[in-house]
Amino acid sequence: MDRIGQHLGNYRLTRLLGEGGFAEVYLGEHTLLGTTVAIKVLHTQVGQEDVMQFQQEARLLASLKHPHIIRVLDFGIEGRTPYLVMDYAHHGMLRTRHPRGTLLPVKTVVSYVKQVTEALQ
């Protein structure tokens, strides 16, 4: 589904991103604020049953807060689709970075590590 020119809340869907098995990232914008953000929106859809664990879901991930670890910036739904609206990373991806069978320097790899070991702690 082609969501490019959306709004969902107060954003408006400019630019896919990436998408996985579980959602579809998007390139934001806040309608009134102007700012750019990023927008997870999830494949599944949402009964009235699971808003509440939604929710819960959500305030969890805006609560974690380091360096290393994109902030949730504010969630919804729309409809009975759910999304996420999270810092933009404009330095792209690991994965973009680093396509699928690249041969890394250990330095980098140790690197990386220690920042995921970092934002777990």
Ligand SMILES: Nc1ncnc2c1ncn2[C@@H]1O[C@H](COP(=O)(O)OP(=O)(O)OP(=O)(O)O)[C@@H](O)[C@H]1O
Contents of the next structure:
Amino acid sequence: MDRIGQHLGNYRLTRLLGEGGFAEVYLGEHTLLGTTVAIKVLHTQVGQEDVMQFQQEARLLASLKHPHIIRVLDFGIEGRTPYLVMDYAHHGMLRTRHPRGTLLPVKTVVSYVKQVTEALQ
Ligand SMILES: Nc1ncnc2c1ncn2[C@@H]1O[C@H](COP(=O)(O)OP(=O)(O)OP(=O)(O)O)[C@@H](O)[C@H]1O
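Got the form predicted on its own; could you also share the form predicted together with this ligand?
What follows is the whole complex; the chain from before opens it.
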């Protein structure tokens, strides 16, 4: 579903960044502050009974603070559609930077793995 131009809370969706198995991710702009974020709009629809669970999971994600983890800044439910507001990753995804089959120097791989493991500690 194309949501470009729509508003979710204080954010206006300006461009589709990508789509995964569970959600569409849009570039968003805060209508008052002008800040740029990534907004993950989930495909799933939530009922009244799911709101608490979604809220708990969003709280857990928002509590993860590490330079190597994308921050969750906000979340909301528009109608029955849940969404998460996150930091926008300006440099894109590793998967686009290094398409499948690309051979990387061991030094680069070690550097990536180190950053991930630091975030998992
Ligand atoms: N914070 C972000 N900043 C910039 N682009 C993002 C961000 N999050 C997601 N994207 C883009 O949106 C796409 C879809 O992201 P999403 O997290 O929904 O799924 P995925 O990680 O690709 O796959 P899945 O969650 O289905 O395993 C990504 O591939 C990426 O291009």
